[in-house]
Structures are given as structure tokens and as C-alpha cells.
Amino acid sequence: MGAGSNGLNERKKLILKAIVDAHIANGEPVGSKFLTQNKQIACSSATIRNEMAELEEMGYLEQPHTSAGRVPSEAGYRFYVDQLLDLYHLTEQEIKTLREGLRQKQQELDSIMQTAVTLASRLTNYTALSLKPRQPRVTVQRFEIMRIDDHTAVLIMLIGSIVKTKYIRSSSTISMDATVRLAAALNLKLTGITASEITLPLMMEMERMMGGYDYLVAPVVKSVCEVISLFDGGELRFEGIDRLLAYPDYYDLGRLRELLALFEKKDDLLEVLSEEAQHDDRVQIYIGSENLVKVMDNSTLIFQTIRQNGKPVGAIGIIGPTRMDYRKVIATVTSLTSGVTEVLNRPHGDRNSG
């Protein structure tokens, strides 16, 4: 049999695929005896042993301890995902569960994402995550100030298509003249810039513009930064963390504690996922040490971005052992992201129909 550019002939591919499938199914090392009983591989036991030895030399298999069987390496899983994976077809019941879950009347993004991540964990029996990515540039397009009384005003901010308000209270009088000047200063100096670009010299310029009303600048700018940070801070939620305890891969309590600490702190994973979600709409698969967060080097992360009107607004993913059911997880993540995207981009009046 001829080998392709990857060095694997068709027989090696069949054997590697059979080993990965068997190891995913039962978690045990796979030996040549099991493969000789596999009707798809019509080879002698000696031939299979030779091929398995060569696959090990090439880095696609590993031999744990003194076991006669082999398990896939990270490279083996990667080759399996990239070139050997069959499409998984969700069952009618699984499709029904997904559709019914996403057909709820709660149409806010957070509600839909929470529903999706709960479904993902339940259907795959792994830990699921939902991501609201950090936004690289959140800015205010326009400011308005509305005076309520002598000591209270409302700051109105247009961020994209969203209007946010903040109450401004001051022990000193807020006059009509002060609100006019403040709106002018905000629109001149703070529109189109991020919170990180609001510097002390910029605030001092605004204070000079405000004259005798300079005491209003600091509390108002603080409110602006607070509102922007709510938009660009991102959010990461997990569902079914306890499901990891069902897998021998997480029986090492030290490693499990590290992973749980990552879930608790979230910042490192949020940073990585936010960056990835901005650029690629395909299913992303990180196997073992491919994960940019070190403590996940015995896990696989699979996730996909959700877009609304072309803008990345979230992502749904699954975390589990490298020995995960890739076919089912990929199919579930793909179906869920497709369903959520469809709901979010449907005209508002149509969302509760069907």
C-alpha cells in the first residue's frame, strides 16, 4: 500500500482509527487481539503488531507502562480529528432536545446561551462552557446629560445601538449651564476612545473646559469607565464541572484542583477564548498540550463562535479528557451554535414562532 505525504498508508490509517475509536469507547489500551477481531482490518495478528509498532515509532501511539496494548498520543488524536473522523449524525431525540431547548421565549442572549450550554453538557456528559468574549474596542458614540434637579443629572451614553444611563449626584449644584458644558466636553474628548485611552492629561483638559464646574469631571468619567468595562469585560460560565469526576483522566487530585482553579479564576481561559472567538467561525479543537493554558494539557477543548449581524457575541464549547467522543461533541457544538445563531439573527417578531 502506498503512503501519503503524512507517511500513513491506508492500513495504518484503519488501524489508528480503530484504536482511537476503541480507546474512546472503553478507556483501555488496545491490543492486536482486539484488532484481529475487527472485521474492517483483514490482516494477520503479526502484520497488525508490526503496524502498531511503526505507528508508535511515528508518534501516533503510546504504550502505557508494561501493557501489551497501545493508546493514542496527542499526535494520534490530532490526526484522527483532522483526517479520520466520520461525521456524527445526531439522533432524532437529540435533535428534538436541542430544538425544544432553543425554542424558549426567553430571547436575551444570556438566556439563550445558558440554555445552550446546559444542553451541551447534558447531551455530551462533559463540562460545557459559554463565552461572552472580551471586546477589543468598546467606545461611546455620543453623550447626553439630562438635569433632574439641583444635585442630580442623568448621563446618557450611546454604545453601538445600545443606550446606557447612569445617575450623577453631586453635593454641589448642577446647573443647566453645567450640563451643557459637560455634554460638550464629553462629546469632544471621550467619543470614539476606549476606557484605557482615558488618561489623566485628558481629564485635566476637560476640567479646564468646565471652568468652575470642574468638580463634575472625575465622577462622570468614572461612570463612563464603569459602563464601558461592563461591555468589554467578557464573561465565562461553566456547566457540569462535576461531570469530569466520572473520568479516570481526572482522578489525580492535584491536576483536578489545578483545572478547577482555572474554572474558578477564569481570566486566563477568558483571554485565550476571547482572542480566538474574534477571528475564526470554524469549530476550534485544542488537544492536550495544544491548549494555550498549561493546566489543560490532559484535556481537549472544542468550541465554536456565535455571531449576531456578523459580530462575535459568544461561543459554546466542551471541555473533557483527550479521550473524548470527538464525533458527538463536534456535532453537538456545531448544531447548538447553528441553532443559537439562527435564533439571534431571526427578525425579532419571528423569534417566538415555530
Second form
There are 2 protein chains.
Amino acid sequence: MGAGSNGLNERKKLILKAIVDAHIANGEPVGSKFLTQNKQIACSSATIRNEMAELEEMGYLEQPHTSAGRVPSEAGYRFYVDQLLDLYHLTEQEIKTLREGLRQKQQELDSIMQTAVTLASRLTNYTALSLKPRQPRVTVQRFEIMRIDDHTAVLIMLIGSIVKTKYIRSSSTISMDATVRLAAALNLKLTGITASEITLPLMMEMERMMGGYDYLVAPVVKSVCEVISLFDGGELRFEGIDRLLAYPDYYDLGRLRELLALFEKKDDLLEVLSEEAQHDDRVQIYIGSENLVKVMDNSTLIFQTIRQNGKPVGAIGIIGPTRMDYRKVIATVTSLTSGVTEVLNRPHGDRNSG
Amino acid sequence: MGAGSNGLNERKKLILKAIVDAHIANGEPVGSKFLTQNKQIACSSATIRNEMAELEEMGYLEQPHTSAGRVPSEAGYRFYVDQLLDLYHLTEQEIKTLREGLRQKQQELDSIMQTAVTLASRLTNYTALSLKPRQPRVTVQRFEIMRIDDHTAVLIMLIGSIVKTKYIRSSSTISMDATVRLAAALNLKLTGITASEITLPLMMEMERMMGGYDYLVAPVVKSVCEVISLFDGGELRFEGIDRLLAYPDYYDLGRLRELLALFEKKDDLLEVLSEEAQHDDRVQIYIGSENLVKVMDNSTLIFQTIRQNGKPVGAIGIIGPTRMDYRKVIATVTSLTSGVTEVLNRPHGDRNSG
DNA sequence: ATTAGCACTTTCGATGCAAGAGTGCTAATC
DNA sequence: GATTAGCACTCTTGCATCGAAAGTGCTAAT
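Switch from the form predicted on its own, shown above, to the form predicted together with the DNA and output its structure.
To see the whole picture, the full complex is given below, headed by that same chain.
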């Protein structure tokens, strides 16, 4: 049959695209008669039926039952996304919303990402997600201690470009001298060290350095360990979960429940995403069962990596029914990603962020 | 009719309790015949029917349709909760889970609360929520600045017992001298000051103090403002949203969707909760339309305030269908609250938290 | 005051039926 | 050889009907 290396002649492509478009719009199987309305497809319903039969044979279409119209299969969606989709350009208004939203919050990575997912969810009306990938080798670059009162101090750690704090409380008085010496010891011994490299001998050495304040070392070092460990675990957040319910595709409550449960477990998804996010900079699309997680059979995941100074620092994306508005979602995700990247990598101006 | 200041004789109480219990367990309307199985109610179905008719007249029961059994009305649930509920005691196992969970994380308020809601949700199988109320008058007690590199420093603020940080970036070099002077100026002029009390004259005075570094003042003060403002807004978090779907009471998707949307909007709920949480230390129960928010007609909200040093610092609770297992939920919430309170108010031992 | 008995009401599931939608195939047409 | 008109066939969907089941309210007897 027809031309094209993928075995689809022009008319088949036209028909497939029309079917996917229509199905995305209505959510119902689309029949041959309906397609005759499409002016680009200039032939009778019988011809269309023949083509559709062939498309089904090729695996791009499916038939819920004998006498319903056709529905795109996952392969059909895949083909659509890869080859048939003409890019959508956000409207002026949308771009404006987006840029303004990001610009307002010129803050640290966390806030920017949060803003981005909120925008993503709002603009597309789907559930959005943000990912902070696992960090393979996290170390503290700098320690500082701030004394609050006789029994309390705050340990301040600079990790990457993020600052983390942790309380130190002690029943004995924490003197100014103690904090200074503790900070010195920490900076000397624990900077550039990963959690797994903190050994008992190292701790004992620090205790020797601290003289009379040695009782502070053990709990503080334990805290440091905790923070580092906590930090290198990835994080996955969702925004607009309620929007899932707006789509009849999720009327199957059992499935929806599983999906939501997935959101709370997160770990599986995190694993997958962290893996993928590292490699590819382009927008990534996982349709239905292409998602390794079984629960997501009817869902599509679209996301894109965000880099800062060339290193992946996160990803944002959208999750929704396989029957989703791909054009808009893809456009939104890519625009948002480029927007965030721009803000993150902007050369230092006079600005503050935290 | 019978004795008792509330107009319910013993048998009526017994019947009402049995009906609520049965309905909670099965979710179906309960009929007179079923109740005869209850050994405590020693009379015929006809008698029970008469009592039920009276209970309905009094507003404690409802009839979905002529020939269904009875279902508790909101007033019925209310009476049940207030007067008929015998307290449930958590099992050894449950208490153990709970204590261990809390003890593990001897961290700062945020983490404890997070742990508590996770536990609450897991133990009860309902959706749990945690509330941080609005703070009426937030001020910074202490400023510190930590220099990171030539163009970056971190502003560290002690607010209440919480430490917040914010980046300062500048295209011009940030010298050591600049950070010291800036910290001094901040500590002198902005400690104990609320966001609304930061005036332009105040800022100008600070700029004068800073001499050649005056360009740093405006952006930094703006940051301080932002942090304070952010901080005094309350916060509401949910855990286990998927569990809502486990209950057939939420099969009405439209309603569920609204409820979830509410979770994302949060503000209304926050308003209500913040208000209520301040006043009462006992566990608070809002049944159905007692919740001012319309969407929650079929839901019950059970929560309790957590205090630290006598001041309300938050609340944790459960949200679920009006037909919920009150005994267990109430027991869990109260236990959890007392556990958290205990951890928070424990006298200083040698421990760290952050 | 309680209870047995009975008529009445309403839901629920199964069944059957007609309408509608869409296909696949065959035969005619360009 | 590709296209199309026409028609029989299949499958869903909505609707109406029917009988069983469940539960009540009322009356009359205890």
C-alpha cells in the first residue's frame, strides 16, 4: 500500500489524526460517517471504513465492540504524538500568565518549581507534578552555628546552593565558645563528606578536638547525617489532584483510587522518573502501558527535565488520561520548562532569592 | 415518653445507638427486624418500629424512602457522638505504632506534625489533615548573615523557634564587611517588628547606616518582608486523600471532586479551622452541615488543637464521611494529639531537632 | 404497654423490546 | 483497480414491565 516509510499513506495519516483529534475532543469512539464531515478527507464513509479497518489491523485503532466507532490504541496515540501533532502555540494571554507567574517568585529552586507546577496545572487543567531527582553524592560545603539561648543553637549547613538548618538542644548550657569550636570542628572534618563516609573514628577524633564539649559531637553529627540522607532522597509533588476527577476517563473509581494511592507512595514513580529525567532534555511522553507502573495504563505522563548549569535539578510534568489534549500540554510543559530554566540560569542581577 | 432530660428513654437510646453502630458498619439503612437480633433490646420488631417512628419525629433518624430502614440524621450522629459513644481504646499494637512513629522523629514542629498526620491517616484509614494556624503577629528575633561567595550570601532569620533562610545575590561583590554591617543594621532596626511596621523612613535610616553598601538594603528588607508575610499565613496539609475513595459514601463523583478542590483551595477551611482551633482544647467534631463550608455536607471533620507552652501551634484531624467510625477516629486523634503535645513540651533532654 | 398480623409502598434485578449507530461485505460504478 | 452505494448484521442503550424482597404503619388482640 501507500507511501511513507511507516506504511501509512497520506489519507491514512489524515484519518488517524482526525480520529485522535475527535476522540480527544469528545471522548467517544468516532465512526466513519462522522469523519466525512472533515473537508480534508474527501471520500465516502465506505472508503473511510476500509481505511479504518486497515488501520485497526496495523494496531493503530481499536474497536470497543462490533458496532461502535474506532478509538485510538496506545500505538495510535504514540504515532499521533510522534508524527501527526502540529505544535500548538500558547496564546499571548497564556504566555503572559506563565511568565508573570514565574517572574514574581524569583526565589530558590523549590519555590520556582512549586510555582511552575501550579501554573502547569492551572493552564492545562490536568494534574501537574514536580520532581526533584535523587542526588547521588550530597555533601555539606560549609557549617555555621547560631546560638539562640543557653540551651538552644541552630546548626546551619550549606548543601549545594541550598541552606538547611537543624536545631541543637542540650540540657547543659551551650556556651558561645562551644558553638565556635563545634563549628570549626565540623568545617574541618565534615565538609565534602557524604553520609556514608562519616565513620566512628572520625567522630571520635572530633570529640577529642572538642575537649570538654565532647558530649555535643555525637548528637550533632547524627543530625548532620540525617540531613544529608534526607537531602539526597528525591521528592515528588503533585498539584491539582482534583482535576483528575474532571475527566470521565477516570470514572472507574477503582483505578482512580489506585492512581491516587500511587501519588502518595511516590517511590516507584520517583524511581522511574529520576532514571529517565537524567538522560533526555526533550519533553518525554509515556503513553499508557509504556509507563512501567501498571496502574497508569490509562494515563499519560508528559514531563521535561530542568537543568541548572547543565546539571539536572528537577523536572516538571503533567499526568492525565491517555486521551488528553497533547498539543496544549506539550506546549505548556515545554514553555514552562524553558521559562524556569531561564530564571534559574539568569546571570546574577541584583536580586534576592531564598 | 421516657425519662432523661433530653427526652430519650433508655430504650430509645439503645435503639439509636444500635442503629448508628449498624449503619456505620454496613452503610445501609437498618430496619426494625435487624435490631431484634441485638440482645440488649429485648422487644419485638413492632415495638422497635414504634420507637423508631418517634425517633424520626424527633429528628434523630431519617428514612431514605418509605420502605427502607432508618438512617441516622445529622442530629442523630451528633447525639451519638455526644452521649452514646463509649470510648474506644487503641490496641497495644496501635499505641506502639503511634508512639514509635512520633519518637523516631524528634524534630521540629513541622516534621512532628507531618509524622502525626501520616500516622493518623494510616491508623484510621481516613484522610488526615494538619493545620498551622495564622499567626497574628510574627516578628524576627534575630538576624544573621552567612557569606557564601563573592556574590552570594544567606540571610538567616530566627522567627519564634523556627529558622528561615533566604538568599541574597548581588552583581557587585558582597564583602565580609558588608555582611557584618548589614546584619548589625537588621538586628538593630528590624527585630521585633512586624511586616506592616517596616516603613520607608526606617529603610532609609538603615541605608544611611550602611554607607557604601546601601544598595543592599532595599532588596534584603524586601526579602524580610516576604518571609514574615509568608510565615504568618496559615497552612493546611492533607495526607491520604486517596482513602476518601475507599468509602462508598463518596461515590458521588461530583461531590468528591468539590471536596478535593476544597483541599486545594484550603483557604476557606483554613479560616474556619484557625478560628475554632484557637479556642477549644478538646477534640472538636463537626458533623455534616455543621461545617460551614457547603461542600462538606456529607463529611465529618474531627480535629484537636495542639499547644506548645500553652500557645496553639497547630491542629491535627481527620476528615471522612459522616458515616465514619467515630470511636476509633476520636481515640486516634486524641491519642495522637497528646503524644505530639508530650513530645513538643518535653523538658530539654540531650536531643537535636531541626 | 406490647405484640402479632397484614396490607401497602418502594426498591432492585431480570427480562424483553425497539431504536440507533456503526460496521463489513458485495456488487455496481468511475 | 480504486471508490462508493446499499444492505444485512451486531451490539449498545434506554425504556417499560414484572415479581420478589424488604420494611413500614396501622389495627386489633393480649
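Residue numbers count along the first chain shown, from 1. Just so we're on the same page, rigid core means the largest C-alpha set that superposes within 1.5 Å between forms. Only a predicted model underlies this, so the values are computations on that prediction, with no experimental measurement involved.
- In a rigid-core overlay of the protein, L119 has its C-alpha displaced by under 2 Å between the two forms.
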